[in-house]
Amino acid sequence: MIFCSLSFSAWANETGTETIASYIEYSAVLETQWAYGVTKKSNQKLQFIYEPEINVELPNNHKLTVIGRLRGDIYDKLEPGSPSQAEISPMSRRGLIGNHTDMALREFYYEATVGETYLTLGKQQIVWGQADGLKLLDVVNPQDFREFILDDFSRSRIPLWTVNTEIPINDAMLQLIWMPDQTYHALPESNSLYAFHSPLLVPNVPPGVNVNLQPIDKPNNFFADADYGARLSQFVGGWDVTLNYLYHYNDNPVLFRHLTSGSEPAVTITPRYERSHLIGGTFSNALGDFVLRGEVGYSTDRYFMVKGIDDRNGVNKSDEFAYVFGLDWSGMTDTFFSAQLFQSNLINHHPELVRDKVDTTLTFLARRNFINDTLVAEVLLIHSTNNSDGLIRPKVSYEWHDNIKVWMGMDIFYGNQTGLFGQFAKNDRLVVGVIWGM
């Protein structure tokens, strides 16, 4: 951070080291976090996370921000052992101490206001998209999958080192990013308690057959495998509209798969990193009680898993069109709905491809405050139709403080653990948190 060091610096002699501390804010958040395992009768985790920010205030409206996080879980059954961080780049890989805490430099990032243009530099993230319980467009940045999707998307996604630009044009502002930092999702390994095992997003390999996985084949130039993106949005007639444009990495590595025959028949996985295109946008308008939303992404060069062991290299691929359709409605005093669609259909399907041409999941949100907004009620439904299987998730909080908040919720997956949720119908959980901002 060169601009910082140089802008601090002068700032300091001008104002003499006893004001400084003036300009620097600090905060932080401590929680707590038990997951009990309703269906197999064991505890998942006692999580206790420590985030520590620091602000400070630099001349001409510059700032800086850092945010950290120290996090331990006495169980150690979402990663058990010392996670290989394969996927993640070096300069954004986690401290580990021993095999139940580790240490993150979560963000890290300099604001600063060039004439209109308003730069951000360093790691941070980058929300594209506001679907709930699940992601169409927002894949600026990847995403950790320790505990499946069940944390929160501001804490499961993954901060990368990124150059955002903002340009006001008219009535309209421009988003540029570019990101050399080659970071993927973060994926369960096999020992732990979220790890994959549907044929959706694992290989079926049949019984005696020997499976050899290789090391990712992961990006590792600097400049020539960097992401790259930009986003308009603007106000047009009563709707927020935005076009965004992403050329990146996709996060998930395609397995390419490799037979071979013989008195003792392998299968070889090769996980590698493929290029993809998406282009897209997103609109909302509020309609008295009612907001519609949605958001549409057209993403090439996506690969999809074969069903037959016996296939080439296991895969197939499509170009993919995907929107999500959402109805917000808030006519009742304290109450909320809120109900999307989602569906993704393929271009190129073909008849041996895992998945359906076209796949679809519904998600539904209600929401009831009480007591002054301190005790929230809510349940999310997210369910797949073309699997029959979803996620149930009931939670109450209370505000018990203006910095204390405590609540309790349920996760329960429904349906075959061939699909996406039902492979996880045995890690029905029941979560108490507590919360302290500091």
Second form
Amino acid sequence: MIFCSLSFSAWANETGTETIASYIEYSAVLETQWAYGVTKKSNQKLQFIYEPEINVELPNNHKLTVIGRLRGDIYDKLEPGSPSQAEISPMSRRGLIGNHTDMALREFYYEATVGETYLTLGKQQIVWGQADGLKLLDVVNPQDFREFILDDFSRSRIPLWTVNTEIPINDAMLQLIWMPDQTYHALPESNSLYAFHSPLLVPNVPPGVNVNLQPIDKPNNFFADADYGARLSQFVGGWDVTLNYLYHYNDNPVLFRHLTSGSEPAVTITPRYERSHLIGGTFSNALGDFVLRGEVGYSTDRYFMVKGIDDRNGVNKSDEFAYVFGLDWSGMTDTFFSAQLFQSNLINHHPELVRDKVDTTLTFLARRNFINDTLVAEVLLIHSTNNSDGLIRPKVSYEWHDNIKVWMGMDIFYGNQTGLFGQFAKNDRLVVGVIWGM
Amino acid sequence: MKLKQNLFNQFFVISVSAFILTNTALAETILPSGLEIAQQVNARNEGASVSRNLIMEMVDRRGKKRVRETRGFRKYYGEEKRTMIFYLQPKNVRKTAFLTYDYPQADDDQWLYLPAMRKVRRISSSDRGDYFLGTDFTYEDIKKESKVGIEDYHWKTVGEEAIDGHHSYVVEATPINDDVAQELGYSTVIYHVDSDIWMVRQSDHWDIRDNALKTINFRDIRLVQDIWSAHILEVNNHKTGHHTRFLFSDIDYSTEVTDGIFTQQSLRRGL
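Provide the structure of the form predicted together with its partner chain, given the form predicted on its own shown above.
First the chain shown before, then all remaining chains and molecules of the complex.
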């Protein structure tokens, strides 16, 4: 930011105040969303969002971007009261205004070219990967799960303070990232509407046993606990390919469990973040009417919960090999179909693990545009074959005016309550939204 | 409405057919061949590179108008052409960007950056008959600009006439096979090519069922840095009543466009 300040003040001295205004651009998004739970017959949210964005053009093609967000929700069911934000670093936390409103500096970054290197410094989102709706390599930034996975990824993705450099090497591009921001997934608290209760995510505790939940053991060393990574990307022979590496704390805390026997048995749960190496790659190419795309990733030192309570610490460590293959088809005018296969394999699978050795998820998306793209109808299906549960999301959106879009959709969960999606089977909802760009 | 459309179709087809019939004999004897004219169109200097502003106006049959402000860049690398379009306004499409590598002998490579996803998506280049982001131009129309797809059509000169007061050759282009016709979405295109400057001034398009589909007019053609440039492109879709107007400004052929513009990094970063 020092770099930014120096550049800005030098530029301001050379340029008159009136001229400066012509280099500053303001825009904003106003959005309201109403969600009604059709199973419980109750409102889930009536949310208002104001997202201002300021772009400043500086000399030598340097740029400064500031994006904020003010959000209010009349019903306060997604994050009742004042969430602790324990997973978020102090420098990235939202400001809470009562129980119904919060404000956040979403993004704040400075872009500059130094020689051949392109620098993006500040709070930002970095998106890796080729998959839609499923995250394999797109794990650079953590996610806010206040609405499970129902919110837009760009909105639920939590921006991090990051040093992001892109260096051209012949025809390839090397991206190096360093993130000293110790912020992890924002998980819903137990009294919230989308609190996790699937045994795939929450430890099994027998009835009558007291639970002692310890505070999260969170990394706190600015340098030693920073995440860092690299991506080499190239367009070669018609293929877009990348090689990715990320050394990071997995954004889900490992729930270490300790059982105390005696007259009053108790389970102590200690959430702690653990390091992992992720190495992988992506590819995509257009072949006739089809686009083939995919991601492959290998993660070391992942931790997975075990079923029984006799286990020493309630978790088992294993490496994980995962991949996504996607196929898009757009052979018919204004129509788009997409299918994806996502599989995760545990290298060191233990029979007592709550999850299977191979976990498979399928997605299907069908979309059709009407009336010169002003009306778009789509349906997305996400299906877990292991648990036979999933999510169906039909949606219709209409561009009413240049800057006003209205939309309506449903989020329909199905399957057993023990499943990742089935746990929210009673949260089916109708959602209506209006978005106004200014 | 349907009757009106049918009558329009018939009038459109009869008018052009009559014109073609009366001029065919003449065309075969003294006019340059359709292929020669198409080659002349494509040989016209477009500049090694260009940057320009483009306002897209889209108006539906009820008169409701949508406006998009963009900035575009194009550069030739030998026979390969690279094109980038950045959307600047309105807010809901701002930062959308479209990149094409157009090869003479192979399928194009195309990418679209959608800011809502913050992701560069690969697009199938065989979608070239699809309409480009809500306009009445297809992806192929956008790619070709004022040039024509010589390899996609059989070419035949069918006459000559005046368009906007300028003497023009009338050339009939029919797709080389059904697959190409399906891809492009056209069964026939009639080009009206200015015989002095070898620019298309008007093109009439029929869909694959031989219904009158749309007419494209290239207007306000002026010399910019010694290169003939159309400043207004207008499409009237006869089937839907929708029309699109492209208004070009600040056309600049002389300032060098850097190679870095035509990259996926540039798609993501925007202008």
